[in-house]
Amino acid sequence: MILTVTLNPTLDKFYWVDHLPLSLERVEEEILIRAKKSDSSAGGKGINVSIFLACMGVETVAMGFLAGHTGQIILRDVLKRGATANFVWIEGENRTNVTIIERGKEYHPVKIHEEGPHIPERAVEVFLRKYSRMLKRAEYVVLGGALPPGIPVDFYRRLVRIAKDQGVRTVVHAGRDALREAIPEGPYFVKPDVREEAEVGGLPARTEEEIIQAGKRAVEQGVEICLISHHVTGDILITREGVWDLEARVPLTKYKNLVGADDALVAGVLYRLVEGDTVLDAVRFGMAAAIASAEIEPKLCLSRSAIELEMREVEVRRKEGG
């Protein structure tokens, strides 16, 4: 079973528009943008991973905090997609994240993210009890996404330690301070994105050389798989065995919705690891899942055959000296 943790779930709302004006010459006029299409679904990195895995036939349980009417909508969607849920309910309302996608500029969406509800200390205590129980059944646990108000910055580090004590492999699919704090605990798999923040584990990661050095430092601290996204169609994989470039030979014009592609990548890697693939083959499948997801308007591509077709477009090259 794969356990996922989404501490700050979201209802993802998407609007597709023909044109998105960024400014007006006459500022006294209101802005009216008519959406040609809209969609909504349960979201948050861990939840997206659970939904993908459930559709691939992998047993998965989604955990985190739910609140209010929005939380009810999120829960119904998670269950409808085949995942099991074990959330802690709190007062307030889960956040709604809005993505506006302009036709012809799908590779450059506009995102508006809410902060999310404050998590009270008593709810954290309930969550930790549930988490420890669920780990007894888990092979992997995915810690995904942003930390909500009320959660300390080192919380993922704590969750990694608890999981490792029970022999469960951990995946940290997050960024910024949450990832920086977790890496020294030695999670099994980390997925930084230096497009969002040009550092990995506190080290600068602006150039390819810096990215590789930061990834190697994470591996020295106990990380076994460090997969770093550094541009829309390219990732760098660093393990104890070496360093690889992964490139999607797909033009940006084919992309329709980039939201969720990184989550499909992580979920695809885990799916194939559970199936017994090598790390390199699993990462190649994961990248194909990300490409296939980016090429459709729904957030995640859940067709195994479509993903396998995209594997032909993933080029893997071992780097010299890596």
The other form holds:
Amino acid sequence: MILTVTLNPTLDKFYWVDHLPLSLERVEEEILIRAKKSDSSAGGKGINVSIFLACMGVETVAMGFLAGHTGQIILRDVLKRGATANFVWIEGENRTNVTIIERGKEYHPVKIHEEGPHIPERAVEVFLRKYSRMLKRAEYVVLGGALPPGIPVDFYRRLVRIAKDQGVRTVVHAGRDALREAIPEGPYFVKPDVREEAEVGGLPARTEEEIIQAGKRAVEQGVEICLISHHVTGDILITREGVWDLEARVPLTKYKNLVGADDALVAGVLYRLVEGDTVLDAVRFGMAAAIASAEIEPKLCLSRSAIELEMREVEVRRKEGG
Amino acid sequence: MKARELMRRDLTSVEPDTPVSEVIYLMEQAGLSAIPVLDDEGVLVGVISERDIIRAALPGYLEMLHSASFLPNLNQLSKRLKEMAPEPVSKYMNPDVIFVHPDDEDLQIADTLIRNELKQLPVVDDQGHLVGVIRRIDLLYRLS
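With the form predicted on its own in hand, show me what the form predicted in complex with its partner chain looks like.
Once more the chain from above appears, this time first in line as the rest of the complex follows.
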């Protein structure tokens, strides 16, 4: 079973518009934008990973905090997609993240992300008890996304330590301080995105050379798979065995919705790892899942055949290692 | 149709030492009328329902009369609920849980729900771990 943790779940709301008049130079009383189409679904990195895995037939349990009416909608969607849910309920309301996608500029979406509800100390206690219990049945645990208010910055580090003590492999699918704090604990798999923040584990990661050095440092600290996204179509894989450059040979104009593509990547890698693939083959499949997801309007591509087709578009080049 | 196809894969639950106040809060937030109680291993050890809490909070003679119309107001109920608030749910839960297994058939599930006048049935695996819940409405929805 693959356990996923989403401490700050979201209701992802998408609007597709013909034109986005974002210039505020012309003062008007209001700006009305009519959406051609809209869609909403349960989200947050861990939840997206669970939804992908459930659709691939992998047993998965999604954990985290739910609140209010939005929490009910998120829960309903998670269950509908075949994942098992084991959330802690708190007061308030889960966040809604809005993405506006303009026709012809799909690779430059406009996003509005809410902060999410404050997590009380007692809810954290309840969560930790549930977490320890669920780990007994887990093979991997994915810690995904931003930390909500009330959660200390070293929380993922703590969750990695608890999981490692129980012999469960951990995946930290997060960025910024949460990832920086977790890396010294030696999670199995990390997926930083240097487009969000040009650093990995406290080291600068602006150039390719810096990215590789930062990845190698993470591997020295116990990380087995360090997969760093550095542009829309490119990732660098660093393991103890070597360094590889992965490139999606797909023009940006083919992309319809980039939200969730990195979650499809992580989920795809995990799916193939539990199926027994090598790390490199699993990463290739993950990258294909990300491309296939970005090429459709729904957040995640859940068609195995469509993903397998995209594997032809993933170019893998060894940069270092035997 | 088997239980695994009918069940809601929602593991919302409490532990035996969870205070009654938290159970009531969870029922309200999550919109549930009954919640499974699990031990440290995730094994089902009881179920706590709204009915169990109300029954414990009302004076014993009302149960014999099958009516609350003799109560002058709800002050006594409120006072009793406040007294129960910090107490562990294990004190009020039903430990004799009726459950089904993932491979049990819909006919057996319907019979169990009807015969025992239950609103929902926990589904547990061979080790006794909770894996889902089947509500009456899940069965009605799938059969209609």
